[in-house]
Each structure stands twice: as C-alpha cells, then as structure tokens.
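One chain comes next, on its own, written out as structure tokens in the form predicted on its own.
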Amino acid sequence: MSALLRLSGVTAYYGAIQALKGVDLEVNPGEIVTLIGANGAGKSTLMMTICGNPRARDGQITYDGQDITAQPTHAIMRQGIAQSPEGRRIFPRMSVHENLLMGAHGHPPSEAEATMQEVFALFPRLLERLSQRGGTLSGGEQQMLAIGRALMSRPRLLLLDEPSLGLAPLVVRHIFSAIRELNRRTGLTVLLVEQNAYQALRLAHRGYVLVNGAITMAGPGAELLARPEIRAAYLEGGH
C-alpha cells in the first residue's frame, strides 16, 4: 500500500531556529496515526509544514503520490486535506451554522447540507447550538465545531492538532470516540497531534514520538503505549 502522506527528511526553521530535524513519517489510507511529544517538541510545526507554512527547507512531502513540498497552502488544502488547528480558531462572531458553511466553501449547497447532517450525527450538540455565536460556546463545543468545520470540506486526510487541549476528561473521551467512529465508518485518514499520549495511543493504529524536532520512536499505538520509556516520559501521574 502506498502512503497517502509521506514526509522524507523534512526540516523546517523559524528564523535561525531549526524546529524539525530530518523527519520521516508516513500515513497510509484509512489509518489513524498519532504524533506525541512534549510541549515544544515541534508537533504543531510539523502540522503547519505539511500545509506549507512554514515551508520545508529540506526533504520532501508527498500527498497522494504528488510532491506538495513547494506548493502554496491554498493549493495543498484544495487537494482533500483539512486541518482542525491548535486553539480551534473558529469565527467567534459567526453562528455555528455560519462557521460550518465556511468549511464547505466551494462545495454545492446540496452537498454541504448533506455533510452538515453527518457532522450533526457525530456531534449532536452542534445542532442544538446552530444559531448560537461560536464565541459563546464552551471549550468542548468549540472543539467539536472546529472539527466539524474541517469535515465540511469532505477531506481524505484530516489533520487534528491538539483536540483535547484544555478540555475536561469526559469531553475528551467523547471527541476521541467520535474520531474513532468516523474513521471506522468512513475510512477517513487522520493524522493526530496530541499531548494526551494515553488517549492518542489508544486511538491510533500507529504512533510516532517527536523529541526536539526529531522522530525518536515509531510503532503500533498499543505497542508504544506498553513501552516503559513511553510510560515514564508521558504517562506518569495518571492518564
């Protein structure tokens, strides 16, 4: 099986600071792959580099067999990639309905309506809050909206950046359960960046560990979860 997304020897910089150091990573069609690591390890930078900002300085990024390393962000995102960014970044003054429609930009209204119904099936709370402004939602509801907005473009690859950040454990479980269900039901491919290593590795088919901009470990999610060095570094003190 050829990878849907492949990073080969990718480096990225912020000014003179090297944030990614020769990263090799691949995501196969239909997989949930997670990238775990401490705060500041370069996880969000890797997500942004896939989307073309910052641009990879060395190495190659391929998506669906095409080299996207030098493509502009808008061209990359039009190829079936959607991102739910760290910090949610919804439109606070727009309603839930308007936020979701922003994600469907360029799609026919009938298709957008059908996709919206699928999003409501996944996150019923959004239907209850349809006319409410995004900025008045709870943190968990805003995260559901950010994921829902990304899904409105009907992506083949969903990039999820820190979906559990700042949320109560019950809400986190609900969101991770929705991602699992979506993957099982539709075969959606997911690359998940997450500080909650326990939840992420339980969810993922495979995982990578990023330390100071470099991949230090890779393997099946359950296998990484069982490794004592992972437990010591990321799981001590409970889940």
Second form
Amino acid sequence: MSALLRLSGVTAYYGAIQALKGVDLEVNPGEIVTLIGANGAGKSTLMMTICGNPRARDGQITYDGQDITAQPTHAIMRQGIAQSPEGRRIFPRMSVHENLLMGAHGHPPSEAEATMQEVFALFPRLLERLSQRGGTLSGGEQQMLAIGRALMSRPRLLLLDEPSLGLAPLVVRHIFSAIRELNRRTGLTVLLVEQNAYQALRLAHRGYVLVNGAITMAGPGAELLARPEIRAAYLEGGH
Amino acid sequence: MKPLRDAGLSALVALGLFGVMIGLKTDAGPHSLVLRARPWAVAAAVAAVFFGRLAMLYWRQWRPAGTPSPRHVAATLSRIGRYAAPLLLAFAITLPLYAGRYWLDLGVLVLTYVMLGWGLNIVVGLAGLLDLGYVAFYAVGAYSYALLAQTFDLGFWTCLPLAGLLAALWGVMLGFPVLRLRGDYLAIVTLAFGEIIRIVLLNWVSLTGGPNGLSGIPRPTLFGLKFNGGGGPGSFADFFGLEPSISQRVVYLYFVILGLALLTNWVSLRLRRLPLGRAWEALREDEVACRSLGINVTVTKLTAFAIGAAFGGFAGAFFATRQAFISPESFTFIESAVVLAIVVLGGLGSQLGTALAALVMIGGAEVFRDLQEYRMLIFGLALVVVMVVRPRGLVSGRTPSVALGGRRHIGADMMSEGHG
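What about the form predicted together with its partner chain, after the form predicted on its own?
Okay, now the whole complex, with that chain kicking things off.
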C-alpha cells in the first residue's frame, strides 16, 4: 500500500535551533495516525513543516506520490490537505458562517453550501451558532469550528494540531468521537498531534512518539498504549 | 477631597501649558516685536480647566446607575445607521439645488476626503494593513492625469482609468517589499514611501516642474462640452442655451466627485461579499490561519494595496482637474494622516462612519476657520474626545458579509480598540 503522506529524513530549523532531526513518518489512506510527545518535542513544528512553514531543510515530504517539500504553503493546502491549527486560530470577529466559508476558499459556492451541511451534521452546535461571531464561542465550539473550517475544503488528509488543548474531558471525548465517525464514514485520513496521549492512542490506528525532534517509537495505537515506557512518560499522573 | 486635588493638578498642568501659549502674545511695535502679557486670558483658561475637570469628576461619581449597556447603544446606533445612510445620500444629491458656491466647493472637498477615506478603508479597515503613505497614490493619480493630459492632449475621462491604473501599479510596487512586514514596521515603510514619492515629485523638475508644480491642467468635460465662464461654441452653456456661469462647472465637479465616491463605496461593499473581500478580512484577523486555509497571502495583500491605491489615484486625478494646478505641497504627510484619522475616527471598516468622520473633520475644520489658530486646538481636542468616548470609532461594529435570514450586527465590543 502506498502512503498518502510520507516524510523521509525531514529536518527543520528555527534559526540555528534544530527542531526536527530527521523524521520518517508515513500516513496511509484511511488511517488515523497520531503523533504524541511532550511539550517542545517538535510536534507542531512537524505539522507546520508538512505545510511548508517552516520549510524542511533536508529530507523529502511526498503527498499522494508528489513531492511537496518545496511548494509554497497555499499551494500545498490546495491539494487536499487541510489543517486545524494549534490554538484553533479561528477568525474572532467574523461570524461562524464566514469562518466556514473561508475554509472553502477557492471552491465553488454551491459545493461549499453542500459541504457546510455535512459539517453541521457532524457538529450541530455550529448551525445553532451560525450568525454568532467566532470570538464569542466557547473553547469547545471554537475547536469544532476550526475542524469544520478545515473540512470545508473537502480534504483527503486532515491535520489536527492538539484539538484537546484547554478543553473539558467531556468536550474532548465529543470531538474525538466526531473524528472517529468522520474517518469511518468517509475514509478521511487523519494525522493527529496530541499531548493527550491516552485519548489519542485509543483513537488512532497507529502512533508515533516524538522526543526532541526525533521519532523514538512507532506502532499500532493499542500496542503503544500498553508499553510501560509510554505509560510512565505520558500517561501516569496525567489525563 | 480627591476630586479637588485632581482638578487642582489639572489646573497646574493647564497653567504650565497656557502660561506660555496664551499668556504671551507678540505684537508689532514701532521698531520691533513687543511681548505683551495676558494674565487674565491665562486665568480664564486655567479656571475653565479646573471647573471642567471638577464637573467631570463629580458627574462620574453621581452618574445615574441606569447607564445604557454597550449592546443597547450599539443596537440604537445601528438603527440610526439604517436611516442615516439614505438620508445622507439624499442630502448629498440634492445639495446643489439649494446650496451656494461656497457650500458646493466645501461639498467637493468633503467628498474628495470621503472617497479617499473609503479607498484607504480597503487597505486599513478591511485588510488590516496600516498604511501611512496613502497620499502617495493620491499624488500619483494627480500627476498622472496632469502629465497625460498635457503631454498627449487627452481628456479627463480617458485619463481617469489610466491614473487609477498607474496608482494601482505603484500600490503593487509598494506592496512587494512590505509583504513580510506587519503593524508598526509596515506603517514606517509606507510612511517613507509617501515621502519618497513627494520628494521625487519635488526634485524631478524636468518632468513635474518641481516646487512650481503643474498648472493649466484641463478641466473635465461632459461628452465634449466644456464648462467655462465665458461660454462660446462647444461649451455646456452654449449647447443648452444657458447663461454661461462658473457655477455650472462647480455643480458638475460636485456630481463627478459624488459619482466617484459612490463608485468607491459600491465597489468596497461588493468586494466585501466576494471571496477576495472575505479573505482581506480574514487576513486582518489571522494571517497564519489564512495560510493554513490555502489562501495566497501574497496575492491577497497585493490586491488590497492595488485596489486601495487605484481609488486614491482616481481621487488624485479629480483633485488635479478641479484645482487645475498641482504641486508637491498638496501631497504632504499631513494628508495621509488626515485620511487615516478619518478612517479610524469613523470606525475601521465602516463605510458610513468614514463618511460621517470626513464630514465632521473636513467640514468642521472649514466651519471653524474664523477661529484661526484655535481651530487646530479644537480639532485635536475633538479627536481625543472621540477616541476616549468611542474608542472603536464613531460607527463601530461590522455586519457579517453573509447571513441566513436576517442580518445580524456584530457588536462594537468585538471591534479592535486603539491600535488595530
């Protein structure tokens, strides 16, 4: 099976600081893959590097068989990759409706309308809040909006950067079950970056562990969850 | 006790300021300038500050508990806004019927600034790019028209689109180097750009006439009919069998700038509902998020600069044809500052607010002309008062560009305050 997204030997720098030290990672079509790691391990950097900002210095990133390493961000995001960025980054003064439409930028309006109905089916709360401005939503609703906005471009690969950040456990469960449902129903491929290792590994088919910019472990979600070193480092005492 | 001490301190500050500014006056004496002291004027000013401050402090203390909530105020204002816009428009269209030459000239001036405000609003209000050099495009438009008309003997209506196009081109040229800059840094570079254009105009004497400017710029015509005081064949008065009068040209100029301003307004309102306009607003909100949604930030920014500049160029061409004379002196930094002040005072992104602010600032400055040097004092005071009372501008809040069913107003509390 050929991978939808493949990173081989990817390095990235912030100035002189090396944030990624040769990462190899694969996401196959229809999979949910999670990347877990501590604060500052480089998880979000990896996510942003896939989007070309910062650009990978060495190594190669291929999507659907195409080399996207050197492409500009907006071009990458138009090939069927969508991102729900860290911190959600919704447009606070624009309405929920406008936020969603921004996600369908460059797509015909009729298609956007149909996609929006699918987003409402997944997150009915967004329909209730449609004319409200983004900044007045609760954290959970903002996360739903960020994911909904990403889905508006009808992606094949969804990049989710810490969707559980700052949310109540009940809300996290709701959002994770929505991701699972989406994956089952439409076969959407998901790369999920999380600190909430327990929830993420339970959701994902496979997982990677990132430590100091390098992958230290990889395997099926359930298997990683059972490993004592994972339990010790990421699960005990938290979540 | 505290209010008294507070008012006393304010009076002390006033004494320090006014002691020199008001207390000393220079008069022309028999041989040289004579310094005259005016202690009573100072005393009056200081007393006014003391009691004014005291009254303000007591008012704050005894203010009735039932002050209207911001939401209520916003709703009322939006209701007023619905009627204010058509009323203002009707007033603007019918003005030439009852206003004399002086008021029409003032109307032309105000409308020029309304148009500049709406043009800059695209860049600053919608796209959130702080531009302190907007006057550069005004200048490019004015000189483009003047030079094209004089060199190639082209008419106003032929040159108008060319002037806009050239200004847009300069907008893109400014846009490229500043793509990576934001906020304060962007403001400084645009400020420098405005100055560069002015200095080039000042020093390129062979082309622009330098400080002498360009004169004898042709007036606009109506389908080839000229507006001149003398009448004669080919003139508007002759064609319609009217008494030749200079006021016909003033009325014509008035309607030209009204039409241009309304065009600017219409285009901005249309653009806001298009994906491009929405992308501008999203860019103002969060550039990183825009990138992650596949929006080409470069193109989006450049179009904002180009379209905003084009309207500045149109306004400049109009300015040149109205004045028949232009020189670099008309395009100093203060012009950029006034236009920006109009946009900020009106409420960033608000079309109605910009129009009202232009009316108040330009019209007000003209009405208070008799007050001479106190004019700028009142002007500055008014700016401070508006920014204190309504920190988000006269008409703040935005209407979403899409809505299912009824439109809903987005309250002022979510608008940017102070610096964008």
